[in-house]
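Presented as structure tokens, the chain that follows is alone, the form predicted on its own.
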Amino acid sequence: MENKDTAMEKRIPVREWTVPIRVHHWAMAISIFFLIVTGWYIADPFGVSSGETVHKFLMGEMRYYHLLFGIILTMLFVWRMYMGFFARFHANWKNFLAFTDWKNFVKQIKFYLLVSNERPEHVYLYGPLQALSYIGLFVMIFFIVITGLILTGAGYDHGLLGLAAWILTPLERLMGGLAVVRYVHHILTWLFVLFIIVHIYMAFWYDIVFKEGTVSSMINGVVFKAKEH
């Protein structure tokens, strides 16, 4: 029987994630976290601070930080789109096409459902399901930013928010008004919560099964691949 040291010798460190991708990942994670917390409070205030009413401005502060992190998320979205098409590194837009490899797609589903022991090939940087989930994430970010701009710009006539409101007013009317826009924004928030739960679970599951250091790779950028003989 092989000991642990021998098993470890068969793995080699591989630089998987660049610094920009790791910075973007954690910046987006922090932004989404604060957006969810502040968004929940705005939708349903669950506490009132003590003291004189004149000194209370908790809702205003929550709205301020919600808008702040919304702007940061928008910038991160634009940055990731730029990196996908123009940055000189391996995590470009082509890696999001991994889901088009239908044979590997089916193989990965069978593997995750424990129907098959055959591990799916990683031809692209992402696996088929991973690529599809990230496409879904960016679609959700796009729509939550758009609906957020509509809600924030409502009632503004000047400045950037007024310009955004003027541009997006036709979309607001097409969706059926601010009430529907707010509802869509709220549903998207819960989809983000669901994505986070599944994402964290799959990251740890993948790390435990393959022992490649998947979780720590988003900190140091290194995964440990099995050495080919």
Contents of the next structure:
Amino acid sequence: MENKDTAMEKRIPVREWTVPIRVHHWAMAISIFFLIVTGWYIADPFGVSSGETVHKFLMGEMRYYHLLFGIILTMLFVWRMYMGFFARFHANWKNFLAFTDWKNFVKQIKFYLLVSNERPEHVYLYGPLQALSYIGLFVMIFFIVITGLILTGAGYDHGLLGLAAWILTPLERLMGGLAVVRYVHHILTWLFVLFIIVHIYMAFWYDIVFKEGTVSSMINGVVFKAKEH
Amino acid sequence: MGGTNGSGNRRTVEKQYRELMEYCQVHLDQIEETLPEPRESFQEGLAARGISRREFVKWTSFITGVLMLPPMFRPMVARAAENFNRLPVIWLNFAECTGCSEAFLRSSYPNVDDILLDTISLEYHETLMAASGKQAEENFKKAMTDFEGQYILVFEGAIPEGMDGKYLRIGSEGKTSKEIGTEAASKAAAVICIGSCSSFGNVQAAKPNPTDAKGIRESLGIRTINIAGCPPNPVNFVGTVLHFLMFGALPPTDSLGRPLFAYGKRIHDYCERRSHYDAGEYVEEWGDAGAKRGWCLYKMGCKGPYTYANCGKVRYNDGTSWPIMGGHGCMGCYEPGFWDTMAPLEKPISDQAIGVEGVESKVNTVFATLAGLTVAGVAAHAAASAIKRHGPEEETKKKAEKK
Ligand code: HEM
Ligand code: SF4
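Having gone through the form predicted on its own, I am curious about the other one (the form predicted together with protoporphyrin IX containing FE); can you provide its structure?
Full complex below, order starting with the chain above.
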């Protein structure tokens, strides 16, 4: 008991995440959640058989919210890229290079696989594996945004996206037509599901293993680091 | 403000159309002088086949609409139609099933499109001509020299390139389809590909494509107008040729060479079942209550959302019907590679296959399994972590204990 108390005392709060990064994180989380739910409905809709057609608009609503959050996600992506290059605090793109530190990379893998208790160093904002998986996440977001924009622009109601047709249409052809674009969009959705399972688990695992408050850090921005001895 | 702007806009547009109209008139005058004389007068041909003047005028309105021109162009369409059978056409049949020719030339009762295509000046058409053997080949050469630079070349069918093109050799000289096509295309005024085979390769080019079949554009590397479809709609072919007669140029196309007037929007955008799609009313099984009420065929694998075509607008066989109206989903036959990209044709995307050949499975099954494995992996990791009491704390604690 006493031991634990001293451990608590040794911890000092460190500002890890800035406000924009936290807002960005939760905005992404919410949009992606709704995109998966509505996207799932679009992929495998359940029919509504009772009632008059004129009073029903379920798929219409789902598509509306899917597109709404889709555009939000698109803007969030642009915002994060902007922060990566121009923000002054804790958002620099160089943090994603953490994986180039090979020694630390091996350490982290060993630590995760419960082989060694030696803790990987915390030089960058992310650990080496984290950096890699977040690069992967941004690649996934990039592709789902592009395929989503192609699908949005393809319809009768392409609206403002008509302005981007000069790039979206050639991409659509390059991929092999709308059916392929939609298929890729569908596969990417599944990759998001896989990512989310691991992401949430790792956040809680960190929280429990390091006792630094990882989960709450995305809300209050603070992690509690052990004092160096 | 808005009002003045609107009418200003309209004036500009009207001016543009008037100029286009003048251009069209001049061009028609010119071709009426220069095109070869018809074998049979078009108006007499109509009368002989029992089409009244009134029906003909109705048809011109229809085609003007299909071409997305304003109604004042109706007389121009009529004039172009009168000259339709003066335009020399060479029609080559390559790797195909002749379904396109069938769709064009055979219908239970004639309408104006059929008559145009019936009386079209076919200088050479392998399936329809009376000549055969050496004589046929001579006709082909004669047509190419007589009408050099004037004829429309129509391709029906893909070019198999495998084995140096020997999968398809025609005539006593044993020329490959590629040789024949190259020669004929070099002297043509314009090249039109009829059907998905000549446009994109279609079923011949579907995986594993044993004969290495290719569409004309890809194989010969020339500019073609692609009237894709399996079969395509005769109206779109007639519209393209009329456009050529009226303006002396082929209609604007998308990057796949398909005329925008016909291939600019998706099936899904024109579909009469679309309100059922948006409402969430789907046919779940062939012949169920939803099917009887004309609900959306999305869950039966309709490919309308991925297919650019005007089928729902112009329909087939004189506007009688089209696949979705008949109760089966679209199968995407106007799109390149649809056999591969849209399979299975009667199932939605969740049932598409993923994986390499031989070890394929439905994408949803594969990824649901992966998600299950991930959850299991995560749970195993959690359990192992708990047993090992992992973490730097334990390490420091152990060190402290040692001391
Ligand atoms: C994490 C992000 C996203 C997820 C998980 C997601 C998921 C999905 C899914 C599962 C589908 C159905 C595909 C199918 O038929 O199998 C879909 C369709 C679609 N998505 Fe997304 N999507 C995301 C982002 C976006 C974005 C950023 C946009 C556009 C700005 C977008 C636009 C569309 C459109 C237009 C459709 C087709 C709807 C229709 O044709 O009715 N999506 N999405
Ligand atoms: S039947 Fe096909 S094209 Fe028509 S609304 Fe349904 S999915 Fe779209």
